[in-house]
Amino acid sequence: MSPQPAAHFIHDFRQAAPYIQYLRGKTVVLAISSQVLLAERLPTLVQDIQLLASLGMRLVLVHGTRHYLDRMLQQSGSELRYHQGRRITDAAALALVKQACGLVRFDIEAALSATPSQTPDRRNPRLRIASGNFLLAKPLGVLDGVDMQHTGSIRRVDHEAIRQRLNEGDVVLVSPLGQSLSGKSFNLGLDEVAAALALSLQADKLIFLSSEAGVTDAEQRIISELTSAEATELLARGHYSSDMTRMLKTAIHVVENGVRRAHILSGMADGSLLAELFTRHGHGTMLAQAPFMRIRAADHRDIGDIIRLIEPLEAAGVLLPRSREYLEAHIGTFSVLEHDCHVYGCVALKHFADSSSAELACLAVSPDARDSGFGEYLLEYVISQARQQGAHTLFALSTHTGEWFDERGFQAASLDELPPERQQQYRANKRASKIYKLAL
């Protein structure tokens, strides 16, 4: 491998490593559109699913059948009637639904049973797939005088049986077909099944793999992150396809009821699933109930992340070296910036006895996020905290980044303006840092 590709690989692998660690042992529901399957994306997609399973994720797959069913109906010369956006499933259509479910299920099982091409040791046991009667269904009944016949809704998910299979290391495969206590079968919607599985299993993620690349804005650009409130506002404008509308409504519902994240991305693009899960910018649209970025008080569990952020800057002479012992003793002065559960920045706010001054210190942002404005957010946070705590002046000392503070309204200050305690420290470390101040 030449030096340049090797450097790209090292950078990408380091960026992915925190996500790999975070997702190990997490339950992820993958809802795969029948359009993706009909586009012959299954072989490539399965390779990525096998990789996710090998990394320790607990995977539940649910597939669609709508486009398979449409093709079967066209071939038979039949048509389906709709009411309130739901298919009216008569006996003939139900027979086709069963055929479509069987066809898709066995295709997925066969593909997942193949030995991954990237596996060095082909003697390893193949991936096990568990299917079964996990969905207890009931008839949708008569809506507005229309008998929905064999179209049903979910009564209960046998989440204990699914968890047992996941605990045994299986990938669980669920078809959108449920059974009733009377032994009848009912046609279910992919979105409804995906939501019910994610909620009943308390999944960490629900991911829709569709024919669309994600949620777009008015200029047709992919929106990488949305809160449920923002997604609701977008839906109210009503310019999305019926498929996207259903996925977006489902995503909003699950994140507002306990699922940490919902994703909508293209299943047509090679590697989109890996890019969405293991890179900071992702590949589609990710939804959460609350904003993705937050700044909070640091605790001792954050020390490792803070060291990771400040060590390169200490080595370059930008920051004063701080030992783990120092961080443990002064962790109460630190705050960290989290984005999607990962720490990307830190800052410390120091106060001095008998002084109305405070000092901003140890401001650091991960190289992977330096174009995200996180430094600005940390600065605004520290200014707000200093004001709330009664400080009238905020100091910052720097040997390399003085221009950054100049651009943000700080002014040059003299050593005599620092609190006496800080003057002693300044003389002792002999770094000859430039001093900046901001009136609060």
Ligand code: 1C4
The other form holds:
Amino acid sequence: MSPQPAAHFIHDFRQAAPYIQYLRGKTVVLAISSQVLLAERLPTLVQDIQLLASLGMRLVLVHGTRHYLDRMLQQSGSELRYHQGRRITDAAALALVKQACGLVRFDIEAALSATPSQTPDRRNPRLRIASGNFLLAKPLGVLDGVDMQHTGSIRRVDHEAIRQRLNEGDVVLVSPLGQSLSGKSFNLGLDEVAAALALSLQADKLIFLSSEAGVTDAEQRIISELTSAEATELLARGHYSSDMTRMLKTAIHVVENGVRRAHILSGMADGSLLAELFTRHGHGTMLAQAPFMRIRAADHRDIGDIIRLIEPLEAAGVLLPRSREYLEAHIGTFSVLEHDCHVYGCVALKHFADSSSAELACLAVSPDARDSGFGEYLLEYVISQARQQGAHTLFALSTHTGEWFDERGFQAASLDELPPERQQQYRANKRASKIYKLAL
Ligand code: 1C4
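Now the other one: the form predicted in complex with the ligand, given that the block above is the form predicted on its own.
Once more the chain from above appears, this time first in line as the rest of the complex follows.
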């Protein structure tokens, strides 16, 4: 007897498939905190980064230096000086910033150059890493009478040069150091660089790999999804660390200015990057400007997704069979539930000659997304659609899901209450489905 394939693996791999497809060709900026690098997370993190690159994601990495620098300054007996949350970089600190950047860059480059040990053909070309003078900087100047010296801010990102490298399949590695037109170097903040890169490249995602697991609520539970408005409210309550506050502010800023998603997650936990990108529940916190879930009218591009949802249920006798031709002809009656760009559910609202009643039909939620309230959202959506169209009664016919409708206020109905054309279909298909109705 052949051994059973690992059920969990197959389930998880199938769940990841739409995300793999979706992320191919997408530009992602990964901001890696220096705390993560100091914790020696680089070797495992790099394996995941290599995997993302091999799946066709366009990756821009930017690393922090803050904790390296604090350590170096303390070792040299220098004082750590900050103003308005920014380091005051004097000449000695700038020399150490350059050292720290060199150190971190070489470590990242070396780690990314290693061929993954599981690769079947070790002659595969290594990942190419590109770096350069991508950040044009200017001095931050004097703030409240405090000279910030060699601390700078970004004047421009050479996004065209970065795009060229990405088009050639390189991974781009950026350090938080910029050069001015007069040839001076300036120390930059990781958050500022990450935001400038994500915005100028119109990236699809900005991901912070930090020492914190994500944004937490009052009970210290990780919040998996936040809109920028919700994140702004949370920040106003202000119980977050200075690192988290900075990341959250940056995440809000980028999603409100065109980056589709920002993520804050732990760079310390093994595989957190993969879990965040390839599973529905993610691992850390994901931010977007608008809510993640929406129900919208279906169109012809959704037919493939609808078939994927309903085919197994038709085979099991739960739903009526509907051919592709039927779906093409009736797509105007369908709505789909989308969560983070994937279709997880569908429903149709069927009309009759007598417009005082309508039928909720072809209701399905993907098995991996059940029990999250999606079915209920679809039901509410169809109820309000039916009301808007002037129906007074909403019918639902079911062989397996009667209880679900019972619990949501539907009542049993008899065959002769159905509109005549539906009675005819009922008799013809011999399913003996239970009939439910809801007064609208
Ligand atoms: N019976 C009772 N409770 C059920 C249930 C069932 N069959 N299935 C799920 N539940 C409960 C869960 O246990 C959970 O309860 P809890 O933990 O909250 O106490 C709750 O419902 C989950 O609610 P939700 O809002 O999170 O719902 P979802 O899981 O997102 O979705 C569906 C609920 C029923 C939509 C989902 O389970 C599903 O897709 N099931 C398979 C398809 C299905 O049964 N669809 C309903 C069809 S009736 C057909 C047609 O083709 O037009 C047939 C017509 C005919 O002539 O026979 C329809 C309407 O499409 N009709």
